[in-house]
Amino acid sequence: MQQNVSLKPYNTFGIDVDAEYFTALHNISQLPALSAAGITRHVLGGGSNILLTGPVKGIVIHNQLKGITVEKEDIDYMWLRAQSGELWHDVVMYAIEAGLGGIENLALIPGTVGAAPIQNIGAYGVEVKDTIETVDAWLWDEQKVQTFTNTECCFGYRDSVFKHSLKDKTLITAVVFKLSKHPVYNTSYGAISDELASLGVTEPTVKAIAHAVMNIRRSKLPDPKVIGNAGSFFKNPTIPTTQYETLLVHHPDMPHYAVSPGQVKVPAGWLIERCGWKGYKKGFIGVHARQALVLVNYGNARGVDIWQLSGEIVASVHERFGIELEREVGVW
């Protein structure tokens, strides 16, 4: 246990604030000692989906639980158990090298395995919920590990039970993924088909699709090692079809895609760009020049300033389109 540790190296925004206490978690045998009542705990994985707005009180637990193993397999599927401190992209690469399909569209998403079910990470027409079999989580109050089925996780768009009734009550220790030995490829979303064509790929494979996805992500999103950011800061809003049709009268080029009868999803990046925020810069904060969804730290930004900027963006989108953006990034 360390005191007054800078969290700058542990968050992709690169915000320099201190943790009152800091410890690394390497084994679940450490968890009972961290379960004392009255202690404020913050679980930190890759730090790629948080914004630190001030000194963090209590204990920051840096998840370093490691390991990827084969749980079981049959003629059609293989079940991989990944410890929650593993980097998500490493698990994707492990699956690809084994020829397993299901998560190749999620290549290069930053963060750790433990965050994947909490956030129900998704990209290019795929959500991780479609491959998760079970989630193991340490219950702080009960001081035991409990296994949650896919159904019990209550997955939604960038959502799960771990953001609601189980928020701050658990630490995810491992996730089991059910991956296919006979993949069905999803190449229709975004520019995957075009990128595959530019790579000269005529017969898709999990490796080729992952390669295409990584190329697309690198072309659109800034590298946190170069410019501090947490990827997409906002969720794509879902609105009633009737509202979309009304907006279409004044904004005939507004993109969308149907998500359910009577509802469509509108790209938040498009809305933000139309409000003039793309490429905005003031001091050390700004909106990325290539992707309006991404707020950035150009050097020594404060988390509170980035949060204020996000509020100004939310207000301007609501004023122009009547749509309320929801932040995707968590705040400490």
Ligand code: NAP
Contents of the next structure:
Amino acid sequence: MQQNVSLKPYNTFGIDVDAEYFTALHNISQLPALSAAGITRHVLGGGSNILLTGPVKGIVIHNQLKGITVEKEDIDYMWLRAQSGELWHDVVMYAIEAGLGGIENLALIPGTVGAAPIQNIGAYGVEVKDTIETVDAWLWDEQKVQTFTNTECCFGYRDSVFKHSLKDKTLITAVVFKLSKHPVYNTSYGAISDELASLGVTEPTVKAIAHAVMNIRRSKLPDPKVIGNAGSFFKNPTIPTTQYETLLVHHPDMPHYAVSPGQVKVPAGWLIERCGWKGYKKGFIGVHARQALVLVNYGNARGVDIWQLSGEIVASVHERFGIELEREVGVW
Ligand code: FAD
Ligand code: NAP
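Having displayed the form predicted on its own, please output the structure of the form predicted together with the named molecule.
The next block holds the full complex; its first chain is the one shown before.
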């Protein structure tokens, strides 16, 4: 246990604030001692989906639970158990090397396995929920590990039970993924098929799709090692089709994607760009010049200033389009 530890190396925004106490978790046998009542606990994975707005009171538990094993297999599937401190991208690479399909479109998403179910990570037409069999989580109050089935996780768009009734009540220790030995490829995102074509790939494989996704991501997204960021700051809003049709009168080029009967998803990046924020820079804070969904730290930004900027963006999108953006990044 260390005291007054700077979290700057532990969050991809690169915000420099201290944790009152800091410890690394290498084994679940450490958990009972960390379960004492009255302590505020913060579970830290890769720090790629949090904004630190001030010194963190209590104890920050840096998840280092490691290991990937084959749980079982049959002729169609292999079930992989990954400990929650494994890097998500390493699990994707493990699956690809084994020729297993289901998570190749999720290559290069930063962060840990344990955080993946929390916001049901998604990209390029795939969500992790479609491969999750079970999630093991330590319950702080009950002091035991409980296994949650996929249904019990209540997954939604960037959402799960761990953001609601189980918020701050668990530490996810391991996830079991059911991956296919006969992958069905999802190249419906135009950018993937374009990239496969430019790579000269005519017969997709899980490896080729992952490489296409990695190329696209590297070309479009700022690398947190160079410019501090936490990926998309906002979720893409879903609005009633009737509202979308009304907006079309004044914004005929507004993009949209059907979500369910009567509901459409509108890209938040487009709304923010239309409000003039793309490329905005003030002091150390800004909105990325190539991707308006990404708020950035150009140096020594304070988390509160990034939070305030996000509020100004929410207000201007609401004023112009009547759409309320929801933040995806969590705040500590
Ligand atoms: P952290 O930021 O460390 O934690 C996030 C939250 O989860 C915190 O509240 C934390 O307390 C909690 N938590 C973490 N681990 C555990 C655990 N084991 N048990 C209980 N609670 C836990 N997301 C997408 O969905 N799709 C993308 O394509 C995508 N692209 C990104 C690109 C970039 C460049 C960046 C910086 C981020 C991107 N993200 C994306 C967001 C982020 O990578 C994911 O949300 C990721 O799952 C966060 O993992 P983490 O380990 O860094 O979580
Ligand atoms: P993009 O391809 O420019 O598209 C903009 C938005 O439109 C996306 O966010 C996506 O919504 C939606 N979209 C595009 N094509 C679609 C289709 N065929 N069907 C349904 N929806 C479609 O997006 P981008 O910013 O470069 O990101 C590419 C992918 O990586 C997206 O899936 C995005 O979510 C993911 N990503 C996520 C983060 C994060 O931090 N959460 C960061 C970077 C990238 P969806 O977001 O719902 O897919």
